[in-house]
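Here we start with a single chain on its own, the form predicted on its own, put down as structure tokens.
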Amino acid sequence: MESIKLRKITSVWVITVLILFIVSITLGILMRLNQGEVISQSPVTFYSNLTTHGLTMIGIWFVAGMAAVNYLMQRYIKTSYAANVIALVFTVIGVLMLWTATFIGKFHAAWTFLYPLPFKEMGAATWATLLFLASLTVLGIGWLIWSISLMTQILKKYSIAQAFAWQHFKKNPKVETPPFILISMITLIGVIACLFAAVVLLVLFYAEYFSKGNFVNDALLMKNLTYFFGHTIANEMLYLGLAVIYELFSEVSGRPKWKTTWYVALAWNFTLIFVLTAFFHHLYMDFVQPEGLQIIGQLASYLASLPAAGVTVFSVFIAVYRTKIKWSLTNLLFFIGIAGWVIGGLGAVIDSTISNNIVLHNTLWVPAHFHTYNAMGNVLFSLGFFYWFSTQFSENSKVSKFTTLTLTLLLIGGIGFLLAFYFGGADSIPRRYSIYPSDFPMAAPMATIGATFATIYLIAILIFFFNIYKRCLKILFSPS
């Protein structure tokens, strides 16, 4: 009975995420069309859409990864259905509050909501800032309850040492820690840490908001907290997707299940350290930041990309190299997603190099690498799970004309959309502009090209959605 309930709520997650994804992509296309001077939005509308697009995207792909991990976790431990429901309810309420603050209240301080922007907005309703902060509070509480619940359940079966797979540093360990459990544990710790940072950040925002000028925050502290939360959760949602790949890739490919080795355990233990300190590369331009933290950010940005990426790419390569495997839409999405993740990661490493960052930091190169390892990386991880999940209770997954069409449109749309960003960044076109000045003659054409390819990407997602939602509805309303 419990697995049936879990199956049904996972179906709700899948449908909810895909609907919100379609809306968010549409907002992104409208922004690029505005930058391309094809349509005309007021600056307040543009930045309200930017805020909605960014935060919704981060939120939905985080919960998509959590829903996938939560579902697969039942293979090893009993998860809390109540925590899952709380997270779903809080996510829906939080998103509605966020959209009310941005669409109606015109809150437009961007997804990073960098201090003191929320208190300095022009054209926004007086209540919008408070509702925006409240929406983040609701989302954070729901996600924190869910994350702590999952980690607690893991620790009921595995000791801390076993959850971190430390016994695999020795030969023939008595207890096997599945890679899925190891990666989930590492990721959940990072998620919980950044959500606690968000709690501190929100408390400080509330303190200044209600003090009526008697309390003023330190801008550097607020920026550190903001990026520790924002950068970390954006990376941790990638690792949730990787946990799913470690669990399912070999299974759907008809290959032996992956096991934890000493180098897998070592790589992911180091990943925990690096991912929690890489966010400092967002503060290179803040020259009052202690130099030691900048050095840590530089080193962690390089090193964070090595353990998890190196081991995962090696494992996938070995699984497919000169090996006959059963290809389906699931493992094709996983495979392409790994490539997108690595390419986006390389773009991030280039940007996080201090000498390059001075040139690239406030250009379109930043959304280029970020969208690469999300739109063509992490999103594909979750879409692969969605498809696999939907076919478990209806029909077997197989490569078909639908698969070929979806992947073709996805690749053409995604690559074209991203190249417009990369070329724009290489041409020093700034990011976050609603309308580009005449100093950047290629900016508007690049934006229009990006919007065109993003529309092709959206068509692929719509095909995927209409193919999958019927199966999920069948699961949702099935008596067993």
Given for the second form:
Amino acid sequence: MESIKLRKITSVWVITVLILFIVSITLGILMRLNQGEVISQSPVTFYSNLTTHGLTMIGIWFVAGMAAVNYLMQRYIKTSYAANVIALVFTVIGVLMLWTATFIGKFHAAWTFLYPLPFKEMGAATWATLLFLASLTVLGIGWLIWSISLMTQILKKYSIAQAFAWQHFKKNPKVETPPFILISMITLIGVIACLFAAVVLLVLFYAEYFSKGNFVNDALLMKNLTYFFGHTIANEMLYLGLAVIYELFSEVSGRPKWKTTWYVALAWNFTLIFVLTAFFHHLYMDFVQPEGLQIIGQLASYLASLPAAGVTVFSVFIAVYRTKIKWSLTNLLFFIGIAGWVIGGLGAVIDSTISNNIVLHNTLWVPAHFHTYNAMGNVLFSLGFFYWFSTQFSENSKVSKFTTLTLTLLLIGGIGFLLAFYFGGADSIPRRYSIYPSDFPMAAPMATIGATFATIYLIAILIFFFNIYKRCLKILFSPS
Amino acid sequence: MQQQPILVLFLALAGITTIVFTYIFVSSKKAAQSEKGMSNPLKKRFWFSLILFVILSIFTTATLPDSPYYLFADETPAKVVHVAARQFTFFLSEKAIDPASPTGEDIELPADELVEFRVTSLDVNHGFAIYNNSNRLITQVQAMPGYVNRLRYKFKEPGQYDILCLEYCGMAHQAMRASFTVK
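If the one shown is the form predicted on its own, what is the structure of the form predicted in complex with the partner chain?
Okay, now the whole complex, with that chain kicking things off.
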């Protein structure tokens, strides 16, 4: 019974995420068209769309990763269906509150909502700030319950040492920790840590809001908390996707299952440390931040690439190189997604070099690299899972005809839309400008080119959606 | 300018990555059922990781000393400029700025001499980004309420330099700018 309920709620997650994704991409295209001066939005409308786009995207790809991990975790341990339902309800309510704050209340402090901007906005409704903070509270509570529930269930079966796969540092371990459990555990700890930082951040916002001027926050502390939360959750959602790949890549390819070895255990234990300290690179341009933390920011950002490349990416190479495997849309999306993740990572490592950051920070280079490892990386990890999930309970296997078309459009649209960002970044064009000053004559044409290619990407997503939604609805409405 | 080599480096690395992934994918498509895949994978993994580690170490050693915190740290600035940012304007002055009634003045700076900008904000976070007359970003720092960030720079070329806000600060962020002259 439990697995049928899990199957049904997972299909609700898949459909919800894809619908919200389509809306959010559309907002992104409208923003690029406005920057291209093809359409004309007021700055407040542009920036409230920017806020909606950023937060919705982070939220949906986080829950997509969590839903996939929750679904697959059932293979190893019993998970809580109630926690999954709570997360779904809180996510839907939280997103509706967020959209009310941004679309109706015109809240427009961007996904970073850097203190004290939410208190000093012009052109937004007075109630919008409180509703925005409340929406994040609702989302945070729902996700915290879900994450803690999954971690608790892991620890019911595995000891802490086993969940971290420490026994694999010795020869011939008696208990094997599956890579999926290890990565999920490492990721959930990071998720819980950054959600707790979000709780502290929100409490400090509320304290100032309700103290009516008697309590004032420290801007540097608030910025550190914001990026610890924001950077970490954006990174962890990628790792949720990697947990899915470790579990499914070999399976859908018809190859032996990946096993935890000493170097896999070592890599992921170190990943936890690096991912929790890399966020300092967001504060390089705050020279009052202690220098030691700035250096840690660059070192952690560089070192994070070692376990990623040496273990995960190399494992994919080993699995594929000169090996006859069954290619399907699922593992093709995983494989292309890994390439996108690597290329976005290269852009990120370049930007995380302090001496480069001084000429790249808050230019279009930033959306360039994070859109690469999200739109062409993490999103493809989740789409790969969605496709695999939708075909699990379907007898109709006539689904492959869209594979080539979907992938071709995804690649053309994705690469074109990203290059417009990279060239813009190298041309010193600022990010988050509703329209560009005349100093940057190439900015508007590049934005229009970006919007055009993003539309091709959107068409690929629409084809993908129409390819799988019926199968997901069938799972949802099948008799239990 | 620094941005062009960065773009070329990135495009080259992205190109190499694409070629490697394509090569590996094609090798799988062409593989016979009996093929055994990569030989000595553990050894290759070790060398791949070691080479990556060495490259990253070289980059770290080469780039860290160029971090803005260390540039001109031991020199005394010839000129100090106080900067106060406020939605949606910059005040620049050679005298200290009164937060209660901030005022600015036209700024003229000497070429080839060290200038220190003491940058703060009177409301939200802003960016203080300096663009040269080819509209290239040459240096920047954040303007944060309650803190003063000191940015040091030696301007080589005389001319007009523009300041743009590079930290999103609200509805007129895109219009927040100022300028100064280097002679």
